[in-house]
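One chain comes next, on its own, written out as C-alpha cells in the form predicted on its own.
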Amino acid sequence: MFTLDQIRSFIAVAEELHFGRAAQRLNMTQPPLSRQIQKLEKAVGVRLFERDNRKVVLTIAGTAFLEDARSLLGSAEQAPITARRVARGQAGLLRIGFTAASGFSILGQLLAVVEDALPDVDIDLREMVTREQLAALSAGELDIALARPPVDHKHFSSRLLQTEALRLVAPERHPLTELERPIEGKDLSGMPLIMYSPLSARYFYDLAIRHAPIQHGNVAHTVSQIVTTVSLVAAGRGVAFVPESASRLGIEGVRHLQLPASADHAVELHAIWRRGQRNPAVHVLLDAVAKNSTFDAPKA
C-alpha cells in the first residue's frame, strides 16, 4: 500500500516533470524522492513515469493516476479540518423534527438562526407529531425536536422556545363573533366542537378540555391537525381551539376570538433533545437560540 508522502512526491514530480525541482519544492534531496516514486510504482504495479537523463514524462497510466492522486491528497488534507469543524459544530448534519403547527409559527425563525450560526451544517427537516418525535429522539434518529410538553426529563433535556395564546376559531358570522368580550367556557355549552384526537393530538386535546365544558354531544368531529381543524370550522362544522399562530394560515371564512387571560400563554413549544446528546451542532444551535431575543418566551 502506498503512503500519502509517496502521493505528495508523485504529484510534485508530475507537475514539475523534473526530479531536481520537485525535490527542492518538497524540501528534500533527489535520491529519497526517487526512492519514494519507485516504492509508489511498485505499490501501484505500473510505471508512472518515463525518464532518462534529459527528461521526465508521465506515462498514460501516470496521467490517469494523477487526477485520482490529487483528489486523494485533497480529501486526506481536508479530513482533519472537517473533523475539527464537526467537533466544533461548524459542519455535519442536524436532524430537526417539527410539528405541523410549528411549521407555520416558529420554524422559519429557527432556521434563520441555524443558517446564521451553522452555515455549513446540512439540515434534515422531518414533520412529525410530538409522540413520533420523542420516539425518534430515543432511537437516535433525530437530534432535536420542536415539540409539545410534557417532557420526560429523565431521558430528555428541553428549552422553552415559544408561548402563544390559545384562541377560539369560529365561522365568520357565528353568534360568538358578536360578543364584545373574551369567550368563556359557558358560552360554548351545547355548541358543536371540532375536537382533537386524545391519541395523536393529546396536547391540544388537554388544552381544549381545560377551557371548555366538553360533553360527548358537543363533539362534531375529531381530528389531529390544526389545518384540518380550521378548514372544518370554515365549512361551518363547529368551533375549535387553536394556537394564535393558526391565523397565519390565511383560511377564509373564520374569525379568531380571544379567550380569558389565562389562555394568553397557554400554548407552549419546546426544543427537546436527548440527554447526553453528542452532536456538537445541537449545542451550537442552543447557544445561538439563547442569545436570540426572538425566543425569550415568557412562561404562562
Given for the second form:
Number of protein chains: 2
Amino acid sequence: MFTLDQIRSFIAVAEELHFGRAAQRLNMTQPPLSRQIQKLEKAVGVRLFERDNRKVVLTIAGTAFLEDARSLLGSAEQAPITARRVARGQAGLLRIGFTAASGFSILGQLLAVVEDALPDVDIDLREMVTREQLAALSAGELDIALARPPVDHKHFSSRLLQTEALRLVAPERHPLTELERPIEGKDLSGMPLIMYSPLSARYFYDLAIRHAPIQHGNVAHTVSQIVTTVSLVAAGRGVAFVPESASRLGIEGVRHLQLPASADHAVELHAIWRRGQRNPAVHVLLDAVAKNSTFDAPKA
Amino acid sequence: MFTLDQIRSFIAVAEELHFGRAAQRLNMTQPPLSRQIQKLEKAVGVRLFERDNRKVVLTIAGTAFLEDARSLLGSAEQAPITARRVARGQAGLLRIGFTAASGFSILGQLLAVVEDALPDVDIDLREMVTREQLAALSAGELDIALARPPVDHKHFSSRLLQTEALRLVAPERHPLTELERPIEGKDLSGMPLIMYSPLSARYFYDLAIRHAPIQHGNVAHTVSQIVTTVSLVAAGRGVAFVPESASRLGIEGVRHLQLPASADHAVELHAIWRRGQRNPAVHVLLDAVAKNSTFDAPKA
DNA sequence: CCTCACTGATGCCCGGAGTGCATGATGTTT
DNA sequence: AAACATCATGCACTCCGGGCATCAGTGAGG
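Switch from the form predicted on its own to the form predicted together with the DNA and give that structure.
Below is the whole assembly, all chains and molecules, this chain first.
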C-alpha cells in the first residue's frame, strides 16, 4: 500500500511535470522523490508517468489516478478539521427529545437558536413523553431532553427553560365560562374532569391534583397527551387543566380560563441531560440558550 | 499528518474497542498499536478514544472521524484498482470523432459495441468533418476518428470499418427516374449537380468527380454536408451523389438511383487513430469491433 | 481486605525505510 | 564535440515503526 506522502509527491510531480521543481516544492531533493514515485507506481501496479530523460508526462492511468489522489488528499486534510469541530460541538449530531406539549411552546424558538449557534450540527428530533426521554438519555439514545420534573439529579443535570401558567380549558358556553373571576378548586365540584395518567403524564397529573382535589367519580377520561385532552374538552366530555400554550393548538369550541395566581408559573419545562454527557454540542446549545434571551412563556 | 496505516489501526481499534484484539487483527503486537493511536490523536488534534484501564470507547469526535477514516481507506483501496482498469482500457474516457454521414450509418452500431465491451468507459462524441478530425487527433484532442480516406500512414493508423454504395439522388419525377437502369456519367450531361467542397468534403468531391466528370457550368451548389445535399435535391436544385445510407435520413421528395457496379463499395469509412496512441481503450474498442460481426452497409 | 488477572502505557533495542550527497546514463543544445 | 539538463542509482546516515519486557491502574473473586 502507498503512503499519503507518496500521494503528495505524485500530485506535485503531476502538476510540475518536472522532478526537480516538484522536489523543490516538497522541500526535498530530487533523488528520493524519484524513488517515491517508483514505489508508488509499484504499489498502484501501473506506470503513472511516461518519462524519458527530457520530459515527464502523465499516462492515461496517471491522469485518472491524479483525480483520485487529489480527492484522497483533500479528504485526508478535511477529516481532522471535521473531527475537531465535532469535539468543540460545532458539528456532529444532537438528538433532542421533546414532549408533545413543548412542541407547540418552546421547540420553535429553541430550533432557531440551534440553527444560529450550531449551523453544522445535525438535529435529530424525537417526540416522547418525559419518562421515555429519561430512559433514552440513560441508554445514550438521546443527548438532551425537553421534559418535565422531577429530575433525578444523581444521574441527570437540568436547567429550567421556561415556566408558563396552568389554565383550565372548558367547552364554549360551559357554566364556568360565565364566572368573571379565576376558577377555584371548589368550582369544579361534581364536574366531569379530563384527567392525566399518573404513569405516562405524571407531571400534569400532580398539577391537576394540586389544583382540584379529585372526588371519587368525577374523572371522565384519563389521557396522557395535551392535544387529546383539549380535543375531548372540545367534544364536551368535561373540563381539564392544560398549560397556557395549549391555546396555540387552535382547537375550536373551547375557552381557556384563568386559575388563581398560584398557577401562574406552575408548568415548568426543563432541559435535561445525562451527567458525564459526552456530546459537546449539548453544552454549546445550553450556553447559546443561556445567552440568547430567556424563553418566555408564550402569550396566547 | 497521519498515515494510512494509522487510519487502518484506528478503524481496527474502533471496531474491536480493544487494543489487544485489534493488534491481533492487524498482525502486530499491542504496544506499537497503542503508540500509533496516540500519534494519530496528536495529528488529528483530538482524543479519539476514551480509555481507562478497563474499557475503550469512541469519543464523539472519534465517531465522526471513523466515518471519514472508512471512506478514506475505501478510496485509497479503490484508486489503484481504477488506475489499473484505465491502464487496461476498461475504464476512463474515449473521445470519438465522427462525420455527420457516419452518424446515420454506423455510429449506432458502434456505440452498442462500446456499451457492451467498455461499460465503464465514458464516451465523448464530437461531430466534425474528416479534416477537422485528423487535426484533433494530431493535437491529442481526439482518441479515435470515424472518417474518410485518405489517411497519412506516417502519423495515423486506420482500419476499414464499412463500405457502402454510392448512389445518385434526384428529385421525384426527375427524367432520370424514368430510366430503368443504372445511371451513367453521360446521363448527367448538362444537368445541374449539387457538388461537394474540395476542401471540407474532399472525399465525396473526388468520388463525384470520378463518377461524373464535371463539365464547366453544371455545378449548381457546393456544399460539405450530406444532409444539405439531399435537402437541396429535394428542393429541386439538382441531382447529387450520396452514400447509400443517406436514404435513412428520410427526406421526402427524392429518389435514390443506382449507379454502375463500380460504385457499389465506393464509399469507405475508416476508424483512424494516431500512431503512438496512449489511450488503451482505443485498442480495446478496435478489438471489440473486429470480433463483433462486421459492420455491414445499411440496407435502405 | 488482599490477591490476581486483565488491559493499556512505557522503556528499550533493532531492522528497515526515507533522505541527502555524489554520481551515472542519456538525450539536447550550442 | 562539449556542456547542459534531467531522471535514475549507489551509498551512508538518521529516524520511525515494530517487538519484547515490563509498568500501572482497575475490577473480580476468595
